[in-house]
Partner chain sequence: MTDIATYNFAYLDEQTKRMIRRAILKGIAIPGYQVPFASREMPMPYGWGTGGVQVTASIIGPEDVLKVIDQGADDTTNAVSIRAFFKKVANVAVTTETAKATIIQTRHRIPEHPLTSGQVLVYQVPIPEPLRFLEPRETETRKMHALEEYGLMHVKLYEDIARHGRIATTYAYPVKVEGRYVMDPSPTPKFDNPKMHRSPALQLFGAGREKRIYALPPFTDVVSLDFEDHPFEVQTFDQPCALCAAENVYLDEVILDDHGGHMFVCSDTDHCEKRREQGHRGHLAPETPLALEKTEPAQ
Amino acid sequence: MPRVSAILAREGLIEPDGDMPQDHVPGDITREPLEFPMARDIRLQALSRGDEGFLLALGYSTQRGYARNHPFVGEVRIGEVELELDVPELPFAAPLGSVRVTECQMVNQFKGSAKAPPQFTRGYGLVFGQSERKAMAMALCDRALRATELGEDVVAAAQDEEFVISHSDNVQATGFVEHLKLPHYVDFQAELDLVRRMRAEHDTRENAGKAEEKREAAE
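For the form predicted on its own, pop in the coordinates of just this one chain.
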């Protein structure tokens, strides 16, 4: 079935679909550590694995004016994709099964730049399962994170790649917050001693200042 965006593409009213070069080797965030700035294929992987609530909040913020997003849903698709494994010993890819995914293409206004004419731009979302909301939120965040690529000013949190990707991992976020329940005796004792010393120095300066004011008033 043809894509809705193909209709706009035939009129030249939307940017190309972003095909990667033939020699491009897709990254794999499950095998390689994240580095900033990152290529869009890496960023999309991280967004796909991100926490839905976090992406939803950021996507909502872009709609409320905290980025240059004025979106329209181009289309939302739900379907099954086949998983294959390349085995070096076999001349063909071994099928492993299928998984349901949800795909969203978001269409956004773009007034153009020195390198591109006025046209619609794309935001893309692809997530596991049937989850239209997360796919749309991901597409909104993807488009916001393309600000630098499209020559737009980065003025909102949703456009900051390091901020978005580093805080979208719900597993890491949960662990880091939950670890605060563990004892931190040594850390707290060190900070407690530091605050006591700083407070004593502050009180000493304040008392000295008051004494000086009294002397000046007496004179």
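Please could you give me the other form, the form predicted together with its partner chain, since above is the form predicted on its own?
All you get below is the one chain by itself.
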């Protein structure tokens, strides 16, 4: 099935699909630790696994003017993709099954910059399951995160790669917030001791100051 964006591409009005260099080996965020700044394939993987609520809020923030990028939904589609396994000993790829995914091609107006001519640009979203909202939110975030690549000023949270990607994984986020309910009494004891000491010193200074004032008033 041809993509809607391909029709615009025929007129030369939209940027090409953003192919990685020929010798680029796609990264795998499940097998390599993240490193900043990251290539777009890695960034898209991280966004794909990102928390829907987080991406939704960030995407929404771009619509409200925090790094607005004038989005139009070029296409949203839902389908099944087949998963294949390459076994070196076999002459063919072994099919494992299929996964339902939702894809969004966002078409964004772009007036051009020092780095790129005026044209439509793309934001891309691909998410597991049937979730148009998350696919669209991801496409908005992807486009915002391309700011540096397209020569735009980085002015808002949604454009900040390290901020967005470091906080998009909801398994990490939920774990770290919830770990606050584990005991922390050892570190708290250390802080308690410090605050008590500083408070005592503060009170001593205050009292000394007041005593001084009284003496001066009496004189």
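The shown structure was predicted, so the numbers you read here are calculated from the model rather than taken from an experiment. Take the two forms, find the largest set of C-alpha atoms that superpose within 1.5 Å, and that set is the rigid core. Numbering follows the first chain given and starts at 1.
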{"item": "Core-superposed C-alpha of residue 197 shifting 2 Å or more between these two forms", "value": "yes"}
{"item": "Cα displacement of residue 208 between these two forms reaching 2 Å, rigid core superposed", "value": "yes"}
